[in-house]
Amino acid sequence: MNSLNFDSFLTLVANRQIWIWGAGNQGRGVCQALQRKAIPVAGFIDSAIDLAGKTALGLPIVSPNLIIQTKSASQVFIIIASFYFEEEIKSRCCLSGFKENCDFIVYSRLKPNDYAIDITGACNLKCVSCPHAYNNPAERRSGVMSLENFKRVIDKIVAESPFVGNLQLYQWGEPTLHKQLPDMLRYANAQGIKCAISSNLNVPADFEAIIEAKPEWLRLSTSGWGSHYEITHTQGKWPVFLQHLYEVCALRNRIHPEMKVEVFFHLYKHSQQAELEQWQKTCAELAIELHPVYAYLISLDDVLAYQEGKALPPIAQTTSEMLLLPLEHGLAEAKMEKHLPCDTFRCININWDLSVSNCMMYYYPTDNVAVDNYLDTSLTEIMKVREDCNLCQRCMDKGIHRYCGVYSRKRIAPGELVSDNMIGESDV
């Protein structure tokens, strides 16, 4: 599908209200890009009940029925901006009489590429579902991106992808380890790019300086409550995490109340109802979002090798036995979606050393370096190399390109752990 430029987009929208379906990272990014060009947005659509009545970027968040069942296509134009729920939302729009590429579009027509900048390859924890648990950092050429290179990367992104309104400053590393993170956030903001960061909150970082630099949102990961947290967030300290959580939320309220804070609660066999109820209370108390998700093995290197007949590394094998949604179940569902496109092909992952990964979901650099220097290679060249990538072919042959989405989209059965109403389109 061809991408749209601003003039073509304005012609398509005509005089209709623009609503963005998905109040998460992608939706906010599209909104910011439109606002940067003085194109008004009416608000966000999201099915998550805990977001109803709230705002994002100063705009209302409403339920889908309020738009698709009460307004006609002559009144509104919808941009679907949800990473893993795109097909589901398209179906709902079509059933309500909205026509694709006439009354609604997917956000990739405006922004064909998403960006992640891994400003540091290092992490302070050894979480069991992550390859950091059992790989020597030297194997990943662990290091940090210089502020000068970061500025040049941002400038190139803005020049090549005018609809980009935000990006994430993490993939495999812990961004709060980077001492110049506040400077990076300030520079990106000055160029009209909002940045998301993720943290395990176990670093003695200057959180006040970070929040003063105004990140767009902060994603926090946890996998239990109390001592259970440390089972899978290995080398993490629960008291440190909890202390920093309250500190960050207090700083958010005082310095940057617009910053979105969300907790991704990874569900394992040992972290279910009791822990989840604790997190529900805490997130309500702190006025932050809670997203319960099924845990899964995150490095597709191990998953692909397993599908090709190799044994899982010992830690990965132990972790797979802790999963609520078994690895074999996830792989079977992914294989059923083998004919569908890859969710992450649109994502350009720029590593701290300026290399670009063929796929952001693979950890090892072997067979996974598209180009050595992002700054020296055009976006067109990068995408061409990735299209011809052998790793991608091996992955898609096994259906593993759909594996992460299986876990991310999986609804938690009502009454099993938590109402599925808590999970909406505000995903990555």
Ligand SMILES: C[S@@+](CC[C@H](N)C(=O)[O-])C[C@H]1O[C@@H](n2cnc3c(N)ncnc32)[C@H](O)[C@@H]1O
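Residue numbers count along the first chain shown, from 1. Computed from a prediction, not measured in an experiment: that's the story for all the values here. Rigid core here is just the name for the largest C-alpha set that superposes within 1.5 Å across the two forms. First, how it differs from the form predicted together with the ligand.
- Rigid-body analysis between the two forms: the smaller part rotates 8° against the larger, C-alpha superposition.
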The other form holds:
Amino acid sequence: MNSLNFDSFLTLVANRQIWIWGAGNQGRGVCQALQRKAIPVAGFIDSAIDLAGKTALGLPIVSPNLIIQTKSASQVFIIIASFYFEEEIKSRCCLSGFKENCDFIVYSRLKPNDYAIDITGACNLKCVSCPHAYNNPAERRSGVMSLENFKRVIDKIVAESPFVGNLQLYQWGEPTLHKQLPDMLRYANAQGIKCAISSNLNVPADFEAIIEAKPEWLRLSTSGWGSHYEITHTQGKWPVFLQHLYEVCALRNRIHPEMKVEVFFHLYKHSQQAELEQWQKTCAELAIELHPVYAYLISLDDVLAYQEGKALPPIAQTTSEMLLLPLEHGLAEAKMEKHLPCDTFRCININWDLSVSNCMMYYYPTDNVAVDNYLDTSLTEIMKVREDCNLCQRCMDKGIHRYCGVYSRKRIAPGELVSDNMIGESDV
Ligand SMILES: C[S@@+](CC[C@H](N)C(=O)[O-])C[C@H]1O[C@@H](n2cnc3c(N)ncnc32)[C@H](O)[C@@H]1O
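Structure of the form predicted together with the ligand (previous: the form predicted on its own):
First the chain shown before, then all remaining chains and molecules of the complex.
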């Protein structure tokens, strides 16, 4: 199915109210792209109980039944903007009499590609689940992108993908190591692109300048509370993390109180109920979100090699024994979904050196450089190269393209670090 341009999109909407299903990153992205073109949006739909009645980008968030059961397709046009729950939401719309590509559309038809810009490949930590844990970070993976190149990258994204409203400024590196991060944020904002940052909060960065430059949201990655933190956030210092957490939240409250800050809590076997409760209490006190997520082996290089018959490297082996959701379990579930498409194929991962990865979830460049220079190559050509890529075929052959999604979609099972205030099921 071809992607739509703004004119054909407006013809399809035909004066109906636009509602966006999914109040998370994807939803905010489409909203920002529409607002950039002065196209009004009525609000967001989301089934997360804790979001109902709140607002996003100043617009109301309502529960699905309030729209699909009370309004007709002649009044409302829905854009489904969800990374993981697209199919489920499509079925709900159809059951309520809304027709695809007539009364609702999936955001991927407007914006076939998501973007990640890894502004620096370097990281200050050696977290055990990450390839940075190994002593030799891959060649070409640890420099910084210049501000000039960053500006050119943003300009090309806006020109080639007009419905893109946001993107992430990280993948493998630690973005706060980049001294020009505030300049980058400012430039992207001026072009109508909001940027998200994920940080380990262990760098003595100029957080005031970063927050003043207004990232779209800030994710703070942790894997425990107190001494447990340093087991899996290797070389991270818990007191530094905690001090920066309070500093960042105070700055957020003073400078941009509406900015979303979330703690992304990677759960391992050693994660305890008491730690989760401590995180809940702290996040409530700081008025930030808490997202507990089952930790997995985040570079698929080791996972694919393992499925192709090689032994896991010692660090990955030790880490896999710490996973709360065991590797074999994740792999078995991924294999059962093997027939389903890859969630990350649509993501264009631009590395600091301007190379584009075939897949953002693979770290090493071997077999994984789609093109050497993003700026010299059209989006169509990049996608063509990626479609024919051998790495994708090997990965899909083993069902590994579904592995990360298995972990990311999973909710914390009852009795397993159970709690009441955790962020509820959301459509994002
Ligand atoms: C490799 S990190 C790099 C960005 C930054 N340095 C950070 O620590 O947030 C990219 C993303 O992966 C997530 N991540 C890291 N290890 C993970 C794991 N074992 N399981 C799930 N997500 C993980 C982090 O929370 C972060 O959002």
